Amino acid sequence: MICTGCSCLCDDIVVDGGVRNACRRGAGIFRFVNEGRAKPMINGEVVDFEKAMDAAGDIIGNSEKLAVYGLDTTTVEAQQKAIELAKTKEAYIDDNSSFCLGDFVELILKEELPTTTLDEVRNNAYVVFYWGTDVYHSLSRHMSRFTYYPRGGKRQRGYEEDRFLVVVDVRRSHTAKLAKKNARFIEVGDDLELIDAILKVLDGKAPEKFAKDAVRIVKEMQKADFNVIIGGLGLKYGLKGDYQQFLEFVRRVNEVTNLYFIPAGCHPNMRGFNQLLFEKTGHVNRYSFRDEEAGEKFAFPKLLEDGEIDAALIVGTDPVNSLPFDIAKKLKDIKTILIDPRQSLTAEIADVVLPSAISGLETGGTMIRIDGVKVELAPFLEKKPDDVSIISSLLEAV
């Protein structure tokens, strides 16, 4: 089985009366598949599914300023239908990557950041950076399957001799506590200062800060022809919007060895949405089909905050739980439709709730792993309706 609990999309899960090989989050998806399920609802009252569908179709049909949001936990096939719906309605479309790691994915798709696959990392990577991400909690099997611990290809001796781990963070996270053998933890207050220090070492100069760390990192990277940065939210916000300096850092390192970048994304199919929208519009998120452009003003939280939308179609996410309260509460001021397998805080306030099958467990399709690898899902249960059929029906209603 493939687990859709995070962007690792682990493909070695065994379900045979129990659940084997999965992390705690992944195991919970399989074990509690029937718990906390959403029900078709209109204004908080349980109704027939078809009645809820009719109500959702009316909301979308009457909307003049619709936003489509979420989609990171559903399949590529459902994302395609959602993008088609947004285009037909000249709507806004966005996902969690607009305040997560979408900027890094866009740099990769524009070929401004060199990237690789996690399988190549497992087989070849020597220096592995975890920069601004605590994968111990967010991507629990990342280190054991792909980076520090596994043996593979050119790295048959694993972390004991064949890997060098660098954890960069603002605090000693649980991931940082694992940086013991052939490893280094660097506590930063300013990520740009560390980048500047490494650039100075590459120039043969002595940096004022992080001198010992920067010299060691450059020395270790030059020992091999394959190194990788797994970059998370901490890195994104640590760069303060200065991606050019980070790109320059990666470029300069690649003059002396090979350094690749993979985002530490958490949602299972964020990369799929980003790639689809990029193929159609040249942008990965925050897009307006009416204006045919992307920008911060089209981010879903910003649209809510500014009162720019009259309805929202939310697919597979819980903005009431994830967005700041002052912004999330504005969902009460518009018509809200939620498509989701699970009951959530957003379901509590939505005008219409449309329960759907869990992608990967109850319905098949395609997802794109965070490193760009396509993964075909093979469900062990069959449940209808799924996101594809629901969104297709709404599109027909429009």
The other form holds:
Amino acid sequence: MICTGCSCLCDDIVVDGGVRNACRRGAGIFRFVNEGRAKPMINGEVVDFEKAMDAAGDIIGNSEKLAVYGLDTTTVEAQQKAIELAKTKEAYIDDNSSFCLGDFVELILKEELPTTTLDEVRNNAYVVFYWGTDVYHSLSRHMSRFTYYPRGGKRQRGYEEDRFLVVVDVRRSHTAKLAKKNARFIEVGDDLELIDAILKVLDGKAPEKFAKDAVRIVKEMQKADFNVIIGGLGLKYGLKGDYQQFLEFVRRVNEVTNLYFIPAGCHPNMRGFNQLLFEKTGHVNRYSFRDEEAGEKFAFPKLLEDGEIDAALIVGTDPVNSLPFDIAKKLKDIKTILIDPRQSLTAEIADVVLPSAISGLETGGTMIRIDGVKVELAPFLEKKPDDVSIISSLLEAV
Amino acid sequence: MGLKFAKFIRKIETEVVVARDSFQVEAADRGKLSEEFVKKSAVLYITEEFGKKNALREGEIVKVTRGGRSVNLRVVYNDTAPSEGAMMPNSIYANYLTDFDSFKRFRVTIEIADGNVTTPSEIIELIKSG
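Output the structure of the form predicted in complex with the partner chain; the preceding block shows the form predicted on its own.
Up next: the whole complex, starting with the chain shown before.
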């Protein structure tokens, strides 16, 4: 079984009365598969599914400025249909990556940031950075399956001798607490200061801050020909939009050894959406089919903030829970259709709720792991309708 | 019953970091209006040292305010919280206080409050009422 709890897409889950091998998050998805499920609703009233579908069709049909948003927890096949729908309606389309790790994925897809797969990391990586991410909580099996603890390929002696872990964070997270043997925890206030310190060491200069850490890290990286940064939201927001400084840092390190980057994205199929949209438009998110271009002004939160849309089709995400309140409250100014397996907080305010099957557990399809590896899902239950059939029906209706 | 003099004088200004918590994410699968989700989300994590220094006891309800908006959260000691500051799980509570200019780190004031923690429904009602 594949677990679709996060972007690791663990493929060794066994469900046999209990749930084996899964992390806390993954096990929860299986154990609570029947809890908190959404019901078809119109304006908070439970209705027949068909009636809710008709209402959703009407909203989309009548919308002149539609946004399609979310899609990071559904399959590539459903994302494909959603992109088709957005194109047909000349709508905007965006996912959570526009305020998550989409910038890094775009740099990877444009080949401006060297990347690798998690399997290559398991077999080859020596220095493993976790930068601005507490994977102990967000990607709980990342360290044991792919990076620090496992033995593999050139790294047969595992973390005891064959890995060097660097955790960079603003606090001593649970991941940072694991940085004991062959490891460094670096507490930063400003991530750019650490980048600057490492660049100074590469220039043969003594940095004012992080001198000891920066020297050690460069020395350790030079011991191997394969090192990797797993970068999370802490790094994204720590860079304050200065990706050039980060790219320069990676480029300079790559003059003396090999350093790769993999985003620490949480959503199981964010990479799938980014990659699919990139193949079709040359952009990973924030795209307007009306304008045939991408940009910050087409990010879903910005469209809401600026009052640029009259309706939204939200798929498998919960903006009431995840967007800043000033933006989330604008959802009440537009018509909203929510497709989601669970009764989320957004379901509480949506005009129409369409319950769907849980991707990977109740319906099959494809997802793309955060490192770009394609994964075929193997559902253990069957439930209809799924996201593909719902979005296809809406597409037919318009 | 002890007099709560400190209630009238304690108002701490500090930084909050927003973080993932696998226990809270697990609870989300049981429903974001569930008691379990609220218990894991309506919390302000601080280290015991920070708590003692600022007279914030574990289990106390505090009013956390930023930019004129407040939520009531329960204080929980946690040794992974920032040494000088606090931590909140990523949820409707953190996002009620934040904006994209300081999405995952922002400054707040903390003061002792009466009553219970804020519920997600209270924030949703604010959205519904415009």
